[in-house]
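So this first bit is one chain, no partners, the form predicted on its own, shown in structure tokens.
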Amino acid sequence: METVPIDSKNVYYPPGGILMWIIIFLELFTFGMALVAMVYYGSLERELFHESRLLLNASYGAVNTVFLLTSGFFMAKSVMELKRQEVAKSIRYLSLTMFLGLCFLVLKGIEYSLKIEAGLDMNYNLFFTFYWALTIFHVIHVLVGLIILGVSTYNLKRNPAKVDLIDIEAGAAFWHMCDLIWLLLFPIIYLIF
């Protein structure tokens, strides 16, 4: 059985490489600033934001949280198995990660269609401007993450000996960033206001 080479960089080098972590910090900063703006404007228009939040289905948000957190667990298991040179197990965990990411997108698509049918689009009010902007931006990140993981899975299946662990770790770091961003979005958008 072919094995994946183990990355021998020193312990101070972040998993996935420094460039990926720069991207992650920039993305977290961008989402953070948008959330700060949402909270600020929400504090100015408390009643509007509260009434608007009640138009959301928190159950959809909670189920999507479970999907992403579970996918993050499987992503970590995939990296762990790859470090053990268990390529087949790593691929299975990557596949489960992607499946749950797709479940997230399907449920988010259902939620979006219900909002559009109800006339709750981006122009409905300021709360929904934030809702659409933040969640669509997050969905784009999940799509990019799925593409990264899909390419990683394809490469692992095709020729595991040529796959560098740092590439898989970079995909994992990006995926965990998507998880973290959702963990910030979910309570602020669905629960707080």
The other form holds:
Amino acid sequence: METVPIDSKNVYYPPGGILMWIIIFLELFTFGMALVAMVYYGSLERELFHESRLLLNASYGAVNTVFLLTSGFFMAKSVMELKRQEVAKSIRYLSLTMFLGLCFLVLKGIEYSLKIEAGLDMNYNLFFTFYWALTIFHVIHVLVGLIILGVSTYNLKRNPAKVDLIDIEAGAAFWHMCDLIWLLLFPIIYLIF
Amino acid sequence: MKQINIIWGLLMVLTFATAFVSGSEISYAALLIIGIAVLKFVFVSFEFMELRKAHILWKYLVLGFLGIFSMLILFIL
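Next, report the structure of the form predicted in complex with the partner chain; the form predicted on its own has already been given.
Zooming out: every chain and molecule, the one shown earlier first.
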């Protein structure tokens, strides 16, 4: 495996790579502005947003937070093991990361189907327009993250000698970004109104 | 390796704390919920993403984003 030593203290080489961090900031800014807009409209229609928020099941959101944070924990462990040349352990942690990512998607799917059955679709009211738009956009990121991690796992299993640590770190940074976005979405959509 | 396990434990505790705060009648609950979210965000970015090993500019950018975002949310609320 290629493990060229990288000086992370160098401004051009943050962990995961500078391009990934530019993407992370763009994503955080996009979701951040949308959440600020949601809170702004929520402040104009407090009762509507409060009653709509009560139609969500915060327990699903909390369990999904546990899924994503734990998958991020395994991702970090996977990168650490890879740095120590422990490829088998790294693959095991990567598999756990993806499993918990899938658990997140399954629970989100159950939540979505219950909402659709109850008629709480995107056009129900402004709160649910934000709910669907933001959470689906996030789910797309989780799906892309799973594909990246799947390719990384495949490459590590097939030919670990050709895998570059920087690529795995970049994939890990993308996965952690999904965590970070969820950490902003969960309290605002499920709890504060 | 041990430190990251502790961070995961703290993140779980904070997640349960959020659930407790949101289910209670505590005044300033929104402030607490946003505060806990900010703390979790810092733990994930600095420990899991190893931002603490990065150049100080990246740390300031993340903390700056968090500061502006949380202030805006709390100001509008």
